[in-house]
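Below sits a lone chain in structure tokens, taken as the form predicted alone.
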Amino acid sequence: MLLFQLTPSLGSSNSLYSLIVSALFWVPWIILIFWGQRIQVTISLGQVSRSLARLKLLSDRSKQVLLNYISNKGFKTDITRFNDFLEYFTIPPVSMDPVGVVKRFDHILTTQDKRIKNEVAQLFSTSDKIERSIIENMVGIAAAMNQIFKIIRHYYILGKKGNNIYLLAQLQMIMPMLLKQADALVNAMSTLELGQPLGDGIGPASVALLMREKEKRRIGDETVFAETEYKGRRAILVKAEGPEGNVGEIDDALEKIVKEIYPDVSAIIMIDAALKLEGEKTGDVSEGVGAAIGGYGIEKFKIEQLAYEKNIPVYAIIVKESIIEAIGAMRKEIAESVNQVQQTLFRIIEERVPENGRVVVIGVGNTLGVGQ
């Protein structure tokens, strides 16, 4: 009798069990198909809109640390006009008819770095030239974070107002990379005050040892050159005037040296730093040919028109850094690295050049804190 009356309270106890079980598995389910999408771009506004007030933290303090800059060296600037300078901006030359696009492009970026010059000189009045390269460069830096703020800023009100997953999504995964990038930047700026050479600098750097004690002269803006000779063979020299913060003009010094003053160049050897791959060791030199040098593009278009009109072969060796370490202060790795820059220079300067040959050896780089 005892069995038979509880028998009907057990049934009820499954069917309420059931009951649970399919509810919280449906449940989930009904949530998902209907509201999948806004949870998804809700999740995504969160943190994007997180890392947006990082980085907007790093631009802020990228034109703090240049104010500060500025203000401990005794300069007064108006805020409004230096707010105004952070918002300059370059068109690019028009590319539909690709004929002459390089020349236009070249024209457009000199007088891009002519009038940035001309008003950081304004801005700031100093006659050290160091101390004016590294405000140039800070600006620099500033005004690039600015710039990175407001086209991330722009994606992501888009994003929230149209509830944009697939734009949220890519913002989404691009953010923990930029941001380590714009650490990165902020990070440099202290590098820079203190005038150490970075990173990108050991091009550079690797020149500047076999010009020691060498005669320089100056051949075009902010660029120099000096000969050498090894085994024979007569080297030609050539960097960014430092140890200011200059990357030089070189590829008009190449062009005038192999047009005007040695047209019998029998090489062109490139030295400059190259972004590694995950995996690869920071400061592992490689060789290779083609013209080693970063950019838009413009001097790299001149150095191979030049050697292809001149039947000149352009060797390139590489110093492998990250970005990060590229503009940040010269790593230990990247230093000692140039004992294996200089081996194998002198190694592709036996084998390819002939004696009583003549060859130009170009260091490639941001000449911050690297004299020569």
Contents of the next structure:
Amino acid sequence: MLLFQLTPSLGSSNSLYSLIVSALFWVPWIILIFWGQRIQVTISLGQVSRSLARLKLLSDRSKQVLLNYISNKGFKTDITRFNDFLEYFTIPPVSMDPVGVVKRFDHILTTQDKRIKNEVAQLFSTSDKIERSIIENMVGIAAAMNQIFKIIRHYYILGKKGNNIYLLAQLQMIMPMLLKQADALVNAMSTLELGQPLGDGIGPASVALLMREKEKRRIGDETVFAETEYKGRRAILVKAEGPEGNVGEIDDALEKIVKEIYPDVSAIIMIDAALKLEGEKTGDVSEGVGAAIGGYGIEKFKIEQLAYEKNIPVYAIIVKESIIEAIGAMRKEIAESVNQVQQTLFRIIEERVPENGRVVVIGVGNTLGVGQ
Amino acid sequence: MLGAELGSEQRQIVFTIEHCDFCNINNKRSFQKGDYVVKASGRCPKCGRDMYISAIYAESLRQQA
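Could you drop in the structure for the form predicted in complex with its partner chain? We only have the form predicted alone so far.
Below is the entire complex, every chain and molecule, led by the chain shown above.
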């Protein structure tokens, strides 16, 4: 109907005015029919190209921040070897036959971890454990930024070569979120430089405050534990060794505790930061069951397997935060949730652990800026 | 260096909270390099006992205002 109202005079009048009105309507219509997709591709290419340039800037900046940090500390490094190291890759195990894939993946990741630590030790010779862990974390960010940039560039070029509107549209849609996360990742480097706690460190921070003035013992690599008592129950507190930027080997430590040191454990409680859903408040504390631990799933699998074999219930306390808050400096709302975390913890211990019983409490996360 | 380029919402100051268990008071000061949670830090202005760092957190400039 609207179409006929706009062009009523086409057949009845030859006036210049009606021709212009008709042309104004039909010409764009024809252009859009024949070249619409091409125009859309050009617009998408322009937007993705600008985002890609920003991603490249962030990737270069992450390298620059790391190199500045290193040169300010007086370390000398081989730039070519450093650039080669950013290209370091890990091939995940084949999963066609999934039996034993977790053990194989665990072995590969342990090898990767050791290799990265050795490489960092060779590239930046420092005996300071905190400095080394900060550099390891910063190298991790620079390598991640390098990888993100290269993957996005790959799909951008692929979309451009084939004028693939669907590929470009997907890139266009994910770019704003990706840039936000990349921004947060690069900004987190200044937090790392200063050794400040990250949002992800709320689990270790909650446990560290309970560990204070207790005798601490090392259990495995970069992991410590201490004992305390709460209303007639013995609590074994476990966290990664701080204030370095470690996540520890929580799964192996738990296995040692449950199988070798205290076989009478009647509950495991895990405290961790967890991704909030949009609309949820940062710093909100929730309680549930299951192994609260992120990563590739290897630690989670091992903890679940151990709990199943020994018939030990696993409870979880989580602090809600976004991915950007988790990788940045710990925000006030997150830090202030510690009291609520501890109240929830004490309530679970009282309700779920019998008197004279034993419970393992694990603070999961990066313990940078959090001692014990 | 990076902070200078952040938006006003993202610009933040990091604070260290020192706590005295006996008097239950908190002292808020700017973060200094070397601070970490549970580190012994300063004396309580009320009882003179050792305080410890109970929290380190960032506040955005908007929160500050």
